[in-house]
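In the block that follows, a single chain appears as structure tokens, in the form predicted alone.
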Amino acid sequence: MPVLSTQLLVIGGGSTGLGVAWDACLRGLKVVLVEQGDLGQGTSGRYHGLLHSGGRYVISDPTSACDCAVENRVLRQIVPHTIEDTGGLFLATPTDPIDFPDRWFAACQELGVSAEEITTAEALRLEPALNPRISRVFRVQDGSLDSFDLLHTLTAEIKRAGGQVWLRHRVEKLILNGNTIVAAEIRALDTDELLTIGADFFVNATGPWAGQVASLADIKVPIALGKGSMVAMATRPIHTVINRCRPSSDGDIIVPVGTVAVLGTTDVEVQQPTDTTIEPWEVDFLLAQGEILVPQLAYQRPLRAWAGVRPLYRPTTGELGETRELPRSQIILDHADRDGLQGLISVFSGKLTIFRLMAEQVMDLVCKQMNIAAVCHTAETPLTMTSRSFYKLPDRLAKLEVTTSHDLPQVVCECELVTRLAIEEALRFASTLDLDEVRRELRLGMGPCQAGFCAFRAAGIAHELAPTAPASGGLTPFLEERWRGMVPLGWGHTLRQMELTRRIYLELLQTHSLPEPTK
């Protein structure tokens, strides 16, 4: 078994843990991340995309409002290519308590969280498909990040520094001496291969995982998992974040991300990671709620669903309460302390919004604890635009306008402008000729025809590239995924459209079968 050594060793390839060995390789440490999957497949890629203003907890969680206001100016400073600036607004609807709106800009103003009132007429001038009959509005810095970005740059930036990034490496044992965790036993996927990895210390940054990882040593970690189902419609009927003026709930707020409006969230109870099943009623619920802000999403087609797992702390064993009630600061455990276990940090919790606060902190535990005397440069280090960065729709197709006839790019996914330039380049940078990882970087069939029309042709795109892969090019894995956000919505015009794909794929193309629609 080969046996490497290293002085951080990050579990978890999140905003969170992607944040921890940045910021190690910027104090000069040597770093090593560990990440069982792909990047953007956990928490941090499976939420709303809302860069938060702190608007929302002022109320529910003074500390985590004063830190997302914080930290949403540092990130528009050193990552501002991932963030689009689209503001934010709170509503007071007819079914909202009247007196919220007073009681949370009070706190707003008390927090240091930047809010105005506006009227409602300048409200829907903004945005006309607001409902007329909102009583209250407030403006605040809410945006939109896209993380798959944002993590992307950051694995960038740590190879940069020197420190190594292992996808697809699963932590299957951590090796202790005496009270101290001196190794990590890991086990790489794509080979089945097992090594072993030495360090100095240790950082649990696996998100909804971290329970499981901390039993790997023995220990207990107090944390609750609460899943969050999302909604996304097939328009952007709105270009403003928009929250409901309200105490803290399900479906209080829709978000435009790229070319469609993401409707969030619930707040349900699971008992592990990966149950990420969605319900019937929270779609109809999400979709409900959703009408109540913007009248006009009643007459416009649900594009697919997806639900994320938040690692939540609930300090008693046993403890009952719904998970919405639950704080959302985030929690480093310093298990030396906590277990008298050495070496070895557990984080979780919190916001991505503040992802690289999450991860100075971190890192100031465990530079005192190796004795290290370095400091904390994230704040003001920006972070490196790629070359490779296609997300932004509206940038693609002024490129598209002015390319003349004889250089026209072959567009490959025209719900999402995606050229096959742009996914030749992405597959030969990318670690795998995993679709879904392209799809993760350029929006590849993330539009409203949801891979119908482009799965087969970016298949065939990356088989002409690696003539050794599997002849479907990664086609079945790719689309089994788009379809399970389907699955959900599989009434009207989707059951339609999901039907005319089906039919392509299995009748005409002769590929695997696809589950039958719920609905």
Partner chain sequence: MNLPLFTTDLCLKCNICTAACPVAAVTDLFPGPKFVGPQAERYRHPRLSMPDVSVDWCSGCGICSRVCPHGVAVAEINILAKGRLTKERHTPLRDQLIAHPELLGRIASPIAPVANTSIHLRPARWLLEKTIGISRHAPIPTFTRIPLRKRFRDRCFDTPLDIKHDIDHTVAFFHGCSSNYYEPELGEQTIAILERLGYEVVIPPQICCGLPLQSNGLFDAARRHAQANITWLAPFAKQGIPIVGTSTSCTLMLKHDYRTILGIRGEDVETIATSTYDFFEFLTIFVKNEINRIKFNSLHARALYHPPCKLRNHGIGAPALSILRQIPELQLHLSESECCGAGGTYGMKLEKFPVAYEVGQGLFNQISQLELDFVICDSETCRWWIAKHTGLPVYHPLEIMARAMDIQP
Given for the second form:
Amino acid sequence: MPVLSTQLLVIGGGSTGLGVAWDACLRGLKVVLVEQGDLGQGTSGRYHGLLHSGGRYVISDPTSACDCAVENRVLRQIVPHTIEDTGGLFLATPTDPIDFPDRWFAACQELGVSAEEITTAEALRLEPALNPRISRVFRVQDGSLDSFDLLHTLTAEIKRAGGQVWLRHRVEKLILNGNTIVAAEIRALDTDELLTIGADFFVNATGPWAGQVASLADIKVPIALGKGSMVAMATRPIHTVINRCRPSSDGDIIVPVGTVAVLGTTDVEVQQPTDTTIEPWEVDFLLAQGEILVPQLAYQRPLRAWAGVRPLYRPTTGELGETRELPRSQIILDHADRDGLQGLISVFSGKLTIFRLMAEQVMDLVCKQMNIAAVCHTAETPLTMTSRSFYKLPDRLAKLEVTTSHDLPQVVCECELVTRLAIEEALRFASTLDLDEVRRELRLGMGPCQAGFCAFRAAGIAHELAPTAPASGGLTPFLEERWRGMVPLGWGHTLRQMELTRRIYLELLQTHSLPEPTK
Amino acid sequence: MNLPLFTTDLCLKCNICTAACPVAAVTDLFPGPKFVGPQAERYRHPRLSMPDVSVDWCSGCGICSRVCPHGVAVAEINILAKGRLTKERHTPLRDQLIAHPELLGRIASPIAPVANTSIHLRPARWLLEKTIGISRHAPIPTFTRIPLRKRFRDRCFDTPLDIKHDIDHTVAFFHGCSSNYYEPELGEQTIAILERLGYEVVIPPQICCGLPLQSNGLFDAARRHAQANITWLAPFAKQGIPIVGTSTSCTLMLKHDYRTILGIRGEDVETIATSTYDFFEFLTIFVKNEINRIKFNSLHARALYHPPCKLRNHGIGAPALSILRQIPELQLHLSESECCGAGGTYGMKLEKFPVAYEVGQGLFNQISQLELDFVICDSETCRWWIAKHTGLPVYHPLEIMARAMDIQP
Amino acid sequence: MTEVLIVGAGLTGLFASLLVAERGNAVTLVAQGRGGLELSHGCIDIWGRATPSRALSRLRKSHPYRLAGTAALHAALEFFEEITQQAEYPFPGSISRNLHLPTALGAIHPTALAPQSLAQGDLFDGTPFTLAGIDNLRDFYPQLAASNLRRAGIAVQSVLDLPIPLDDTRHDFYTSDLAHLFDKSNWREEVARVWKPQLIGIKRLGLPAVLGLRDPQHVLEDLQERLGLTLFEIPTLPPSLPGLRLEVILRRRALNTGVHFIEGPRVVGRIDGRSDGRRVSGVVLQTVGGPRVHTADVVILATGGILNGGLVFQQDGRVQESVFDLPVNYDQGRGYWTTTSPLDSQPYSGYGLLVNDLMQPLDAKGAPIFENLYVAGGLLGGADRTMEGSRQGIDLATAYRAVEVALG
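Given the form predicted alone above, produce the structure of the same protein in the form predicted in complex with the partner chain.
Below, the chain from earlier opens the complete complex, with every other chain and molecule after it.
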């Protein structure tokens, strides 16, 4: 079994893990990060896209509110290319608690969360699709943040700084020497090989898997899993983040991100991090709540539904509340303190908006334990834009329009305007032929037709780049993944779209009669 | 948000419209109705400037909307996008000029002989092309000296209250710019046929329907025209008097575009929309039996009928056909083309002319292979266009009907 | 003369309109948009999973094929072959032996009848073949198709990329754009000049289906002669040329036979006249101006299934017939409609109207709802056309049966 060693091993390649690895790199540590899946397959890739202003938490979780407000400003400085400055509105409707807006506004002012009240007329001028019957409106500093872009940017930055990011590597064993963790046994999922990696320190940043990873060292982590479902609408009826101004509850936000608008979210306790099945009531509920804020949603097409699993902190001693009531702030567990186990910190809960802050706090603790004097530099170090990121409206269309006549763009995904060149680059960069990986990087197949047209084209391109790989091996899983997101919305034009996909792949292309791919 | 934009989400990307688009078929300057329509619309941020200009190549024929089985108002989305484009950029003088056929008519008709001679002179056309970009190959209509309204002063009524005769057998004629300033004989025959069939014809006050303005993206001006017409026509429509027109694009404006594209709301515009009929639509609904009893004269001729796009967009089929088919000895061929290419004022534009001409090639070829005596088409700009490029006379179907009924122009 | 109103302009509606018109009756064809032909491979699938002639007799009694009857299928095919022959776009093949055609993905498509340009690609023909893509056409990947065919044990001689003499392309082109170019003889001449040197030693060449739209058989023969080899076409993503051609042919014939097309409006209602609800004496069309009544002696409903809007699947778990709200056979509740993989059979595929062997829709008690209303094509339940490979056969047979019964 090959043995490697490093200073810090980060387990988990979501925003938190990558944030920790990046912070560690800037502090001069030797870092390896392992992730069992691809980038963005976990909770970070399954969120609604909101860059929090902090407004959402001023009443329920003031610490989170303050952290969000600060980090919102930091992220706009260091990763501006992943953020669309949509601004946000908090709307109160006549059916919401009448005293809430004033309490909420007072809390914003007290906590330093920027908010200003505007007239409903002004709000309707800004966003004509809003329900004209809203009673109060406040403007906040929300934005939308493309997490796929963020994760790719972080990964590129870590690699540039000498760190390593290993995707499709799963930690199967944590090896102890007395009461200190010294190594991890890791399986490379592509090749099924096992390898051991020794490290001076370990960070468990596996989100909803934090309990399972900790259990490899026989430690219990007080974690509860809250599944949140979201629905993306095929077009953006609004171009500002819309929040419902009432006590936190399900279905209170609409985020315009890229070409779509995301309705979020529900909160249902689940037992497994992989338990992301969406119930029909969740979809119905989200759509009904969305229509209260933006009535025209009733005429629009829900494009896709997905769920993410929030890792929440539920101390075993406290009362067992609903997952909706559990705090959203970050939890950093020092297992030396807590369980007498040296060399391991677990971090979970928190928000994507504050991933940098979480990483800073984790690394401060790591450095303290390792007696390293380095300080955090992430807040003032801008991240380099990766060449492929231009997801903001109307960039992709504008770019196509200026293409010269001799440089045929070949738009492979017509909905999300992904070009052949971008796909070829992504396939080479990712060293994989997995179309789903390309999707997460480029938004391939994420528009209205949900890859009905481009899956075939992308499979053709992938095959031309690597003719020896199993022909179109990636096509079926990619189509199935897209189908899964449409099934919860399988009625009306979404089901029509699904039927068109079947006409194309089964009747025109006869995909189901292909011989099984040979491994 | 305008109603058509609600339909963006209904697009399945199936490309039925792409394959049907006559413009995309002949030029790659236009990426197709789906591309510039429901697809590009997702990228247009209302608070940022339009990212794309390709939509300007859309000729506005409306085929895409008609062939879409999923309910997407593709053409309407594209016309709205063109409107935005015009608003954000500057409108060339040429577009301003050709968007005002009525103004041109008012200026030119008193000096019609001079105007006609000079505008059709080769050097004049050359000059128009070089200076403002009106293609010298595009047809330009001939002005009349005495507009229709002047010929029928006694039938012009400002309000239905002044009508003395039987309201149930009265129709209001929306003549449009063309029958007033360019082809008043057509208007005369319209009135004659309707009167022969027992109807009184009144001519309500009206101005240009506004389509040329709308097609050139001048929405505010088009809306002013629409408002004026709505004010003038509503009293007639509310009296239950059908509004009948012979120009298929004008009647389509009254029925559809005022509401759907210009976004005008209210009871008046609704009443006008439901009371407006294409001339032949009116005949086949209201006087079907009388028409079946008419003994048409024989018309020994070979003709091709091309129902124009704007007529097809009414969603009523081609009602003139059933009447033309009743005319003995008229050997009727049907156009196999969706569009003749003219596109209203589209084909007049120097840069658009080659595209428009190429669109029309299919029809021109069919016509030249058939050895016809004449061509029949309901829309005036299409008639002028087809005549110019085939050298054959092109008539409104009602002119053929009039001839078969012994009504002389 | 019977006045017949047909709703829907897909393969079923167009075919039915021709049957009616050519028997000397007045036909009005109303359709909101165009049908599914352009989204299809343009062949006539009758039964993909086995030899059609043998499989059909063993079907359930409620299957549309059984209801329409074998005689209707045979008569329909005969008329179809007559139409396509006369349009000079012949469909070789037969009901007693499926052709096996390559798809753009390199899978095998069993089909009964295919236009000649596709049928020449029969994989069991024995002549070696080469696959060629066209530069910059994003809808065909010959390497991928060849790999998959080879995995299935089919020999592909070689794979090529052929250039097209377009020096200035501003936007991506669709296969329909190329087809318009191939319609022109000077274009074909130029293409043949550029291609010929690259095709030495090739006897049979497979191309994406782009060879002309207006007069495809002529384009095929002309190009074969210029290149000195046998060509075959493989249908690609929509707009799929072979489907589009069939639509053009049927439409052109319908127009010339006097079928009155009303394209655009939705049928929003029904008038019963004096029949006490036993007959449909007319329909209400929602035209752009307003509702217009259209009367008829016979109404044939050919609005298709879910894809073209004949069936509407509602968020509340109901499935409705979109024109007359006729009873639909389905499972109530969204959860039942789909499965987890798009490649599996889907329960919703089998939903649709129940009819008797006269193609009359039935009420809950199994009695015909209207005396003069008939249903054909994709709107009928009881068949999973996608998995059976039976879509076009059902369309033709049921259209034939409906017209036969309606005209007495």
